[in-house]
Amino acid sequence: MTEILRLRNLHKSFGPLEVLKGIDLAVAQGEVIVLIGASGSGKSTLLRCINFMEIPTSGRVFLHGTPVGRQTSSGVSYVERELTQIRARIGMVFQHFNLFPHMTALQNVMEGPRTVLKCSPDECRNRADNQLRKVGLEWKADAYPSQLSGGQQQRVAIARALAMEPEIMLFDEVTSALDPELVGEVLITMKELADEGMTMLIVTHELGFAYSVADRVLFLADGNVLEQGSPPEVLTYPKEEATKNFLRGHSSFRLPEPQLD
């Protein structure tokens, strides 16, 4: 399959704290990769470096084989205008919905294409209508965030990211702030995107969901990819003791996963 994203020896430090310690990763077009690991292992930081919400301390990010930034004698130099274009190509959905409270669902979804892509009003409206329909919320187009459930707000956030027509979607623990009864509707939306061939990197603790949708699972520990493989290889028959301990503790008090079929 065509490679869409590559990370080469990616490091990220915050002052003296090194959070990512040399990540190497290649992502094929249409691949769904799930990142798991304990809090503080570097999962969210990795996603934020991929779309340059955080600037890597060192290492390179390649999109379709083209490096982002320019190598100089002192490191990699980035131009904000280039990074804005990269962020438009890599959609990201967060744990908290971050919708504009004074805008309707439709207006929230239209905002990115209007301000970043400079689409015409008709094009913005068409994109927003299509994406709200995709997440099953076209009937809530005129509702404000305060009038939506948490699950509905998160689905609007997904529609907002999709309206930019990204090449890759990043999901950072998007169900962790939701009440348990609302988790399923968001996971179903994400599974439908995976089934449609969207390239996705997902940080989640929903291991049943990971097993059902992932092409590859990566276990991160202390800023490194400690183990990776198919869902059965990592989630059912892990090789590393740290992976086994994580999965053992994570599954001790779990309820059955929602049925996604």
Second form
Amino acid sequence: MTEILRLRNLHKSFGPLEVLKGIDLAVAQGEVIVLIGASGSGKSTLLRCINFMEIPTSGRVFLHGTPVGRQTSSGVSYVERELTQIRARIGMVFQHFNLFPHMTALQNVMEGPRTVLKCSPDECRNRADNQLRKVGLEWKADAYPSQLSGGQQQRVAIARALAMEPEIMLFDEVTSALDPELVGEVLITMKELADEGMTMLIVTHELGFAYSVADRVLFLADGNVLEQGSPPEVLTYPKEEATKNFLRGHSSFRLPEPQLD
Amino acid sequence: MGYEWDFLVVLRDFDLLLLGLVNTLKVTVLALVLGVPIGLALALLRLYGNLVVRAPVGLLIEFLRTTPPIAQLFWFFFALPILTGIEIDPFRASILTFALQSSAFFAEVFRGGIVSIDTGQWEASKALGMSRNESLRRIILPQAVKRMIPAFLERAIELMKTTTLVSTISYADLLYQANSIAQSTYRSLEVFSIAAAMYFLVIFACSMIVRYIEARLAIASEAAH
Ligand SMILES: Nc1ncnc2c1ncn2[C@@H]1O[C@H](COP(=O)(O)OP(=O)(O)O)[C@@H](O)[C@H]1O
Ligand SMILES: [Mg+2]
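If the structure you just shared is the form predicted alone, then what does the corresponding form predicted in complex with the partner chain look like?
Complete assembly follows, chain above in first position.
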């Protein structure tokens, strides 16, 4: 079991508000981790610190054992160039897709390889074709985002992240903005990705999906990992009162669950 | 009213009017060609420069936008040479004035366009590993510019109208030429009518072209937004 990502005593504050209060986490290659927790508990902030969309206030992120940033006497200092390189290696998918509206689906997926990786036009095209095919949208290659359903847009967004051939994928409530009937197709795409061995950190309220896809479930409360374990351990037999309360409020395992296999 | 129209007298000097129109277009186009990139630079400095840069740039923009263009023109034509000791001809003074003056307006148009883009676009490009410059160039500006086109057009037309001020420092633009012809032929009504018609035709044609481009762009992406 190779470790791909490690967070050591990660803290993040926004002004006086401390959102992450010392997160420790080791992620193995190919592991699928689902983060659950109440709104405001710091799930998004945790994901965003992993790819440095937010700079941690203190603590350290290790990728393949290598620490990001440089330790100085006054804390860890980061160089923007290093951070853009880290971001290029970690894919992120957002709740609101954030596709580039002035580009077709194909151009959206080609954009990362083209602008960031400086791939040749053929290579960009190849990667984009492959990823669009993988999410089942090669037939929509020339459509603009505005011509796609929410579910299709989110699958293009996943393809866009995958075209960078990331080592880790981060998903932040990627089905929360979708009409219920469009949730399944996105969850299926994610499940396929997990089955292929992609390392994934997923924030979701789809507990049925979490149960079927996760190797490990983390329950976040108030900036701490309050409880973690296998899906049955956390979702079916939680130990902590806060976890039980959270799950009760969720009528867990509600549909839609993806029709797997 | 027994006024007898006589366009023939004026049409004999039509080549002079055309020359004036060409000169007007020269000033307008050059001011645009210089003013747009300077405006973009000013906008970026105002948005992303450090504090030491941001404040003076903001002040410069506000100054250029709030002082009368004719005062600026006179300053560059009459005052600047005293300061530098270098004579400046009416053409250069005009270009300098209107390039700078319109750059201030374009800076505000650019800034408005850039900040109007959803932060999700910055997030997505950043998450892909783009630098801020790459995000700007590939993702933000292409979308912002599309939204700015109506404001650009309005500014460009406004600019062409404002360039009539250059006649006050004896630059031979359309208005200056019309005025000379009027004085030599005593046919002010005809001359200025024709000059106005020429302004109208050019500006109207420009706005038609831009409207067509706008419509094409709308089909390309914003259609079902
Ligand atoms: N950029 C920010 N500036 C200030 N406060 C923020 C920022 N981002 C998140 N927060 C605050 O941090 C807390 C945790 O937010 P978040 O990580 O988004 O929680 P979750 O994703 O679990 O709902 C919230 O109280 C939120 O208001
Ligand atoms: Mg969140």
